[in-house]
Amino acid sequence: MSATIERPYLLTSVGKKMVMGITGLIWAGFVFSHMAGNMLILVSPEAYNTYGHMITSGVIVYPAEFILVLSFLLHVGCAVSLVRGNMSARGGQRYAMPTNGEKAVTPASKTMAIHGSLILAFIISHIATFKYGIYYETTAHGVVMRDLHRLVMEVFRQPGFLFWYLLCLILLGFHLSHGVGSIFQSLGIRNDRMAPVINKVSVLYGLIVALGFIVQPLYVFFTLGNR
């Protein structure tokens, strides 16, 4: 008889879902804080540039970026692995019988892979445009820093980029509306009694984050962009 070799916990489907839950929680917290910071563009250029300088300077930025990148790679890697495993287990076929009620498959959950891929393209575009984009310099409160406000003003005056940005933010809202609820399930703290509340909180969170991010480009395009 040959002994059965058990796979490490993190390589099992349950372990991968746990990793997805933890990494998803990290990114859910990051996107909310980033969205809130972007709202400073409604206050003043100085406030916005000071915020941008704060999150891109100092020694903490490097470990923070490392954690975010690692979390993102683990999240995507586990997601791809789970999808491939599920497809393999079903012989490449969809489920024969759709679920109903609280366990029904929502449009957001059925298209997670699609808008997840588009969000990946959006993140790459966002980093290339703003983190590694044109460098303007300004001074705020006696500190020389990057003039992100000027860059944002120039970028969001472009209708093509604005449309792409808004499309991806809407998809991000859909992704979060399902993803945040999945975090609770992946971490094993979701049950039938809590499910309705968690679903509502997840949808509300996705809506708040998406709308919060959308405010910035629309404000620039329709208000500041016309000056």
Ligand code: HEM
Given for the second form:
Amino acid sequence: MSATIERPYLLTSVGKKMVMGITGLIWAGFVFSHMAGNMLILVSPEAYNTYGHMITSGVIVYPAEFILVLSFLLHVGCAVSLVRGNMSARGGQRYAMPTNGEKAVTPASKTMAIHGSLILAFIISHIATFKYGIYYETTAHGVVMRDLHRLVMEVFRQPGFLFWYLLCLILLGFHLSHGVGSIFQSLGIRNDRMAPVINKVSVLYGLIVALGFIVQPLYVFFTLGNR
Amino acid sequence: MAGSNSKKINITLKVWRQKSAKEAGQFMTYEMKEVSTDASFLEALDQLNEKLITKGEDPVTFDHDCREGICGTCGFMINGNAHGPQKSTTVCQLHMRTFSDGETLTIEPWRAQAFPVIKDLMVDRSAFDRIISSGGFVSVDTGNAQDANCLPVSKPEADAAFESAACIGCGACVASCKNASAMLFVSAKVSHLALLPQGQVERNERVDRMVAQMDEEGFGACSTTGACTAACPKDISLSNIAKLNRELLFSTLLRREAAEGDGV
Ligand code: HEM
Ligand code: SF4
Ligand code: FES
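Having looked at the form predicted on its own, could you now put up the form predicted together with this ligand?
Every component of the complex follows; first up is the chain already shown.
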């Protein structure tokens, strides 16, 4: 028999997908809570700023940020490694006609690397715009805090920003519409009975996150004149 | 033939011709007149080859063996469909009645880096053999054939094992996947043996080795698109891949535990 090949778990294609799944799950959970929390923009500047202050002034923010950054780096790192392997496995060989396999799959599942790359650019620019953006101050309930509400108002007043956000949020929803379902597969918790439900939950999740986020810049853009 | 709805149809075949792995290939067009709709697709190719041989030309090389849909030797793309347009059917079990008179069919070999073309429609699938010989077997003594119901296997498990065992190793999954991933094939083999008592002893090493060999052969990873299942002539389910992922995770965790146990 030929010599057996060994490979550490995390360097196998299966192990890398497990990392994609876990880190994708962490980020999918984060974007949902981020979307839900930011809905306070529809309530009042005070509520929005107080919520932001509460999150950033607690101790939990440091481990949370650490986990998110680490997950992000692992997700992108594994994505690069997997996509490179996948492309070299296909070896640039194409068929003269689209395959029945290709026709049977969802558009989102084929294009994860494309929207993923845009999301990468988006997250970097998003953090630069807000987390490291202009620092306004305000006082709410006698506490001095960052006036993020004002910054948000200023940013989304610009049509260029609005358009970029809408595009990226739609793509994030798209990424999640396949990604959330794929988590179950990568983590090995899926069978034939669960599969149709998982697929629907996945699309619904992507839709809720995208629509939930999209409402916010639209609200700012179209109501600002009245304030 | 009495009672047969046999008709004769004319078909244009655009066939991928490639002399060897090293040479570039191209499509060649052949007109087939009066093909019986009762003929299987491979029989139609046989007829084409007879004509080519008579004319002193090189016949089209394609793989086949049982022609009963059970051995997994046949397989190529017809108009982009692995094994042709009919679901759950190997190309040897596909009949010309699937097509209509005057149709043009484009025929290509499986394409993947790990499946180099040998000649025309025949590709080298020895990568699959090496994956099987890395662990896809039972080498412990399991005794003689058991009496019925001697080995307790629950009905759902027996059914699931049987469904996974239906994989004939044809490679349509690899050919149809955008990542040229062999995950459906490997997962079917791993699930099949992991579900049965005879497979338990080597269960953990098996999945470790087969996945390592699969990666070594240069197949891609799974993006959960489902292209493989859609193309599979045996309807192997995507759930096998979830099971493969589970099996490899547990085998890794158990190995850690065993290694720590040894140290004591
Ligand atoms: C908010 C940020 C993000 C979230 C919530 C997210 C979520 C997910 C999820 C849940 C999956 C499925 C994982 C699996 O199949 O087990 C996934 C897959 C993937 N993600 Fe992301 N992702 C994000 C950002 C990114 C970025 C920045 C990139 C790339 C540069 C990226 C590239 C990919 C790729 C290529 C896959 C598919 C991997 C494969 O199928 O082999 N993602 N993502
Ligand atoms: S999983 Fe299906 S397509 Fe893949 S080798 Fe087995 S029978 Fe062929
Ligand atoms: S020749 Fe055996 S399955 Fe087609």
